[in-house]
Amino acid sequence: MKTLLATEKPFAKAAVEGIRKIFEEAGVEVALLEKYSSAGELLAAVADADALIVRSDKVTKEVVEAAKNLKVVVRAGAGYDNLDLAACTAKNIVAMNTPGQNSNAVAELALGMMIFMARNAFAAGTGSELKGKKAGIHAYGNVGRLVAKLAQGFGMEVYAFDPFVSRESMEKDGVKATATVEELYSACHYVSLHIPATEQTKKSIGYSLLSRMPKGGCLVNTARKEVIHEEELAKALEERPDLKYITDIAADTQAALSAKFGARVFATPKKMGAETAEANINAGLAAANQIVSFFKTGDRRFQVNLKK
């Protein structure tokens, strides 16, 4: 049995060593493909793999077709839009993610972004404090819960909206549940965005929601750029000189937004939500353990594609 660890951007050395150890103890061969520069390299390397671990690497239909022995692929991280789920399902390949392993890293970044914008991007001048402000959590999953807890530590009043999480669960955490997403944006000075990019959510965050935010409102996006309606974002920023937007995923129109709105809009140079040593190791080890469990017991707990 062979597992391919295919990472254009490699795991940390400690993560690779840990992954190797997990597979060696389970009697599984490990092959590494790191810093590859073409899709052809991945197509060749995956040909005889029974399992595949990737980070943000794209597992396309072509990759799935080339992987004649592949039975399971694990995206080391929470998001999995880099996996062609339909292609995996068609070939009876189980696709998984590793939810929760990067959550703390992303949550800490979200709070760091709030501080950055509250302090005028660390430029000279008077900023503001987070204490006493209202923080909104849009999607109360693994990351959202941690952002809520950290925000409470800063003395913020925390609200959340998530139609898939009960009001009782949120209130038990000291979080005020809103009945609608409009209510969340209307109430909160900072909204931390954690929704996935689906057909229902793509371009769902736009003028209608942003224009409801209180004076000085700031949207913090550590989720996906696809959920933002960029034209409507620009309209809201133009009409409301007090609004701000900070993102860990540069918009397609980022250059134009930055040129027009200056320090009110900021994007990290590259996606860095999960870029901590701890998250890097945690996600890699989780992926390896999930593959071992899958082959040993048939465990599909974190499967994200349809079961045939």
Ligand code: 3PG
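Each form is matched to the other, and the largest set of C-alpha atoms that superpose within 1.5 Å is called the rigid core. Positions refer to the first chain, counted from 1. Being a predicted model, the structure only gives us computed values, none of them experimental. What changes on going to the form predicted in complex with this ligand:
- With the core held fixed, the Cα of residue 261 is displaced between the two forms by less than 2 Å.
- For residue 275, the Cα coordinates differ by under 2 angstroms between the two forms after the core has been superposed.
- A movement of the C-alpha atom of residue 45 reaching 2 angstroms or beyond is seen between the two forms when the two forms are aligned on their rigid core.
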Given for the second form:
Amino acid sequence: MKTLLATEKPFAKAAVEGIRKIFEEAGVEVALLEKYSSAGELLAAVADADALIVRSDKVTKEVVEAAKNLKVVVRAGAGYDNLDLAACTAKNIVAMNTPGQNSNAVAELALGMMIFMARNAFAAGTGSELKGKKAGIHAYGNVGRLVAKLAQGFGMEVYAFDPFVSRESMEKDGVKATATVEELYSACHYVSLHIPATEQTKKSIGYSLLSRMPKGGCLVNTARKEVIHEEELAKALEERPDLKYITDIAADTQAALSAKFGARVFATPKKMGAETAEANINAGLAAANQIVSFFKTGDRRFQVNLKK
Ligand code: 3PG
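Other form of same protein, the form predicted in complex with this ligand, not the form predicted alone:
The next block holds the full complex; its first chain is the one shown before.
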């Protein structure tokens, strides 16, 4: 039995050591492919793997077809838009994620991003405080809930919109549920995005939502670049010199946005939401344990494709 750990963006050393230990104890061989620069390297490395662990690495149809022995792939993280689920399903490969394991790291970054923008990207001059401002959580899942809690700690008034989460469970957390997504953007100075990238959500955040934000509004994106309608974002920023955008996943048009809007737009150089030793250890070890228990007992608890 062999697992390939393929991470273009490598896990912290302690996470890799922990993953190795779990597989060693279970009698599973581990191969490591880190910082690779071409899809060809992944295609070659996956050829004899029974299991695969990835981060945002793209598991395309080509990868699935090259992986002749593959039975299970685990995305060590939350969003699995990088996995071709149909290709996995067609080959009876179980695809899983590790929900919640890296959420705290992402949530802390979202708050850090709010402070960074409130303090003029750490340039000299008068900024503003988060206290007393309204924070909008767009999708109240594992990360959204933690952002809400942290924002409350900063004295922010927290709102959330999520059609899949009950008003009662938000209210229990002291969060005001909005009935519509428009209401969320109309109310909140900071909107933090936590929606996945799906056919329904791609390009769904655009002019009509952004132009509703209160004066000084700031959109914080630690989710996915695909959910932003970039042309409409530019239009909103152009019309409203007070609006700001900060993202952990650079836009396709990032260079143009930065050139045009300067410090009102900021992108981290490389996606870093889940880049903490803690998150790497949590997600990496969870992925390894899920694979071991899948092989031992057929456990499919975190499966995101096929029927359970
Ligand atoms: C996730 O979906 O878990 C996050 O976006 C983290 O992605 P990463 O593992 O590529 O850092």
